[in-house]
Partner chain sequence: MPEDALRVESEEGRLIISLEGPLDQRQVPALWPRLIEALGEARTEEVVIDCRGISGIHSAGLAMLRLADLECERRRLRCSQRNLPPQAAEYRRYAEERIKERREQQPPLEPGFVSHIGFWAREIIDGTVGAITFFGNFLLSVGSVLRRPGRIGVTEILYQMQKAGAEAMPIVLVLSALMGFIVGMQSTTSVANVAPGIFVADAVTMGTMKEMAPLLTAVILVGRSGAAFAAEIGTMQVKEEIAALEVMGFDPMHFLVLPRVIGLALAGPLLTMVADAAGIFGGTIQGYMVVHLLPLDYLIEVSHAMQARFLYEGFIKGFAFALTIGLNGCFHGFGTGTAAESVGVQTTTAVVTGIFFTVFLDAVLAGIFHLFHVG
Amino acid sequence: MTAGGANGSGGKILEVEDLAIGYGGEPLMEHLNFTVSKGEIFTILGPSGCGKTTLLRTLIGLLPPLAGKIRIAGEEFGPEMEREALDRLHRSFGVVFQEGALVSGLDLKANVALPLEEFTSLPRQIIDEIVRLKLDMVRLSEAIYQAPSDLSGGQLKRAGLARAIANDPLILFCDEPTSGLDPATATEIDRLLLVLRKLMGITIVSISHELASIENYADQCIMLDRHAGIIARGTLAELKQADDDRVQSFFRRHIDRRQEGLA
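Chain structure (the form predicted on its own), given for this chain on its own:
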């Protein structure tokens, strides 16, 4: 099952131009160029350690770019922005972190309310209604007063999704959304991402090395190599036909894992 590009409007919601990323001024990858269309599910894939998380952290502003430009909805995004403009851009996207990143001392209701309290001046009653709506969208309304420690791995992923969509963002960034989950729970998260895209018209940028999930939802993909940057781009079917040993090695590893799992 592939999501397809039917929901994409063709307009560019995220543009990355000649981007260099890394730590302490030392580039990990350079000359990264890609665009993400409004309404599509765009997946950044590659083996563990190739730089996917570093790229994601740069796209959401946790790491400064070493060079190049990032534009969200036509507006350049960078640490030199005025605070008001930076807050406005932060409101335009949500982030689902790999480990959930929920505040352990708060229940789900308080966790999901955090971005609404930080970025809006809505009255408490409206915030509470939005929180209940978002938890219902991810099928967690019955757990509204539970602590993160009381949740399963799949519930934590869904709770992270609820918090990430609290502000109705234009873009949802997902860091390995199905990592560490059993296959049935991972498929449930994949389907939920497709439902949220349909209900909200949201654009999703996901990083993953889980081929099964990529097959479930990806419209467009890029593959990263730690030394060469982007080594393939297109639909998943197009990547599988790429004439590059590094790309084919990625797919062979996943085929081997599946065969081992069936043995």
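After the form predicted on its own, can we look at the form predicted together with the partner chain?
Coming up is the bare chain, nothing alongside it.
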């Protein structure tokens, strides 16, 4: 099992130390510190545009960190790493991008089979069986021969998830895995994340806005703010107790219509 190969330092699989993130040398957030334990479901919360996707892109090595350190399974991770070690780590990641990010020239089946064909020597039959299984897990088997351009936004996202888990990753990174899905499908995806964690020991780092999803699966959360960086951390229950206004307004998402004069 991929997940069996690496033991993080003291059960920590991802360690972020004094990280600064941003584009083109311009920091968006600085002094980020957090750790993710092996087998944990770690959720990143925060308002739109605060830099959650940017953080995720930095964590998976698509964006260079402006300062600070990222350690994955005890190994320092960054652009200065050797190509081979970097590729090896990347192969143990599963990433679900916000928009699915499937290869548009291939149908769904080929997209999900891609990591299996490239990085394993599994026989064709077994790959086909795994692909069907993963598509069943995200409830997309009816679209197996369709091109990504013929799928809806929510279907694309689920297809992206199927591809990300095709090769049983060590860490799964998800950018809003359930946004844009109906409640039943979203609950199914939440359940799938729990299954992946429980049965395969996959560590999951997920961005989410869906309170219901976070309640379903999150072990640890951090809440980001555009200017202040991490403004709250802990379990969901701990976050709900925080007396920061910005944190409170996240959980108190309703407007008083009488007060606003809208009634």
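Numbering follows the first chain given and starts at 1. All values derive from a computational prediction rather than experimental measurement. Here, rigid core means the biggest group of C-alpha atoms that superpose within 1.5 Å across both forms.
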Next on the checklist: K109: after superposing the rigid core, is there a C-alpha shift of 2 Å or more between the two forms?
Outcome noted: yes
